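Shown here is one chain on its own, the form predicted on its own, set out as structure tokens.
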Amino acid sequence: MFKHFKPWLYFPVQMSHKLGPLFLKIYSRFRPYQTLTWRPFVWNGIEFNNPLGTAGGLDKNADDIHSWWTMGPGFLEIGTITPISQEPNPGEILARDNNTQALWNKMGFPNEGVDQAIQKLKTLYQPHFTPIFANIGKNRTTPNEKAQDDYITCVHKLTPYVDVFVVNISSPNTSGLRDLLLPDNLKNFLAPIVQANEEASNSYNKDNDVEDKGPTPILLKVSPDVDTEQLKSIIEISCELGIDGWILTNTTLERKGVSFPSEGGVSGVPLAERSKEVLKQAVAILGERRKNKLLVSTGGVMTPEDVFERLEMGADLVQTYSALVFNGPFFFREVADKANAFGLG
């Protein structure tokens, strides 16, 4: 429908950012939920009709879950969600380069807070139409030495309503956040979150007299700007603590080929090669420990061929954001059609 004509790309980026969800809501009011089945996948008892989902940051407040379900993704990620609401960072926070298909943002986890997200999530039937990942973060006013408290708050409150947690300490838009990825900090930060997650799941199962399926899986979202040794340390510590998988990767501070401000993160085509390199390295680092661990690739996934390439490289799931901005929300159908045409169903 919009394969060649993409009027939203002629609007200022802030306007497109606001109009996109509005269009989606209007369109979805006349459409049923859509199941696109190709390469179905089951992990940790969670069923995915297809391995392509939305990336974090697209639906920060769980406002558009019903709308996206009419488009056919295999799963959704909401957030980043923090314990209390917060506004975006001051100043310019969004930019788009249509020529390079690049996005830039310096948002800094703007959201309405965990309690508001819960009000929307609790209206959904369970099991969910697709799995829902909750990307959780800290408020910018919370110092790093107390950061785990914010994540624990989100875990305890969101446990009844989501299928997977994504611990986000890799955004470049919250001052000092990436320091938590450093080996000296990561273990002390993650360990209490893992424990709190087990406690929250056990409490929920007991209080609701449901079968104990274990704690809600936790994924760690990784920065593309770590080197090989840092990535190895992150994966080693994650495995030691029982983290269930990784999202590779967040936005980058690299500015090769683009002219965005020096602060903030870049996504889209300029991120693709680095994101693929991190995926390749992660597969090699994990080796035989790969069993039952989830690898999710995101960053520069712009075409159906990009999706298939990430899966071929070893990703279990793939996420997209920029493709939905530059190509439109029907991207999931385009990928599914090509997957089935290529015999990937």
Ligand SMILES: Cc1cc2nc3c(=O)[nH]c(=O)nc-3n(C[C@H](O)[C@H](O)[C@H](O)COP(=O)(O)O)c2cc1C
Contents of the next structure:
Amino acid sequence: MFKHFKPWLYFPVQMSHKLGPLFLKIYSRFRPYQTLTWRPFVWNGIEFNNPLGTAGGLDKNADDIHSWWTMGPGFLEIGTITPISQEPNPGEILARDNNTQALWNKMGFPNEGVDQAIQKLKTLYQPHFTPIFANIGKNRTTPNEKAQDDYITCVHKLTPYVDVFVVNISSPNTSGLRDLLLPDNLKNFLAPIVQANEEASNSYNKDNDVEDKGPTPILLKVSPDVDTEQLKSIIEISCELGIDGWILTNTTLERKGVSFPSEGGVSGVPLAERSKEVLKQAVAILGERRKNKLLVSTGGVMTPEDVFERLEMGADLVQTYSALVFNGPFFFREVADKANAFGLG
Ligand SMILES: Cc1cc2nc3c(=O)[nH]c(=O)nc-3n(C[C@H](O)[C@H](O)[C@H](O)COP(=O)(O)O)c2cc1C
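Output the form predicted in complex with the named molecule next; the form predicted on its own has already been displayed.
In what comes next, the whole complex appears, and the chain from above leads the way.
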């Protein structure tokens, strides 16, 4: 029904943003969870029925996990979650351009805080119907010198409830956050988080007498606005510290072919080329070190063919936010049908 007729694209963006999850909740209320199996994948003992999932920011407060599970994603990402609840940045925070299929946001991690997210995660059956990634961030009032404390708080609290952590220091909407990606800062910032994650997993396994599967994997979400040298340092430092993979990429400050305010991040079609370039570079930089590391591609994945292209380029998993806005929530089904028709299952 929604293949050609997409009424939400004619509503003001803020209204669609509120109505989308509501529609999804109503639609999915009496529907069973949907397993769409194509290109199944196991990584670090975590099973994915298919490699296409939701990107960070779509379900900031873990409100819509049940709803999305009826639509057939291979995995879900919740967050960005911060230790303490916070409001969005002031002023305009969201815009959409239907012509260029672009989104712009300057949200700044509005969320209810980690304790509220945990209340919702507690209602889920274990094991989860799909893997759940928790994207974690810092509160905007926390200075960069203390940023790791916020991430460590989230790691400690969320360890029993999620399958993978995504360390987000690539959003352009929290002042100074991207400075943590700079080579001089990255090691000092990441090392204590990696250590805290090991401790949190060990003590969870011990307290609950569960089989020790090692620490919860940590992925680093990377900005598209880094040059090759910086990307190389980011990957090298993260490999050295035992980071398990990367999400490429967050939104961009570039404004090629779109006219949005200069602050804030752009996603959707205008991000596609840069996101692909970063994926290509990451595959080349990693080379032999690729084994067991996870590469997740996101940014401008708008069609089933875009999903297949990212996988062919070397991504293990693919995520989308904008395609779910411009194409609607049946995108997972559309991609799975094409994948199976092409024999990619
Ligand atoms: C409205 C909006 C909010 C977002 N919020 C977050 C967020 O909280 N954390 C995060 O890591 N990425 C966030 N993102 C970035 C997406 O996860 C993704 O990296 C980016 O949108 C590129 O994918 P896309 O082109 O499929 O949208 C947000 C994107 C949009 C459009």
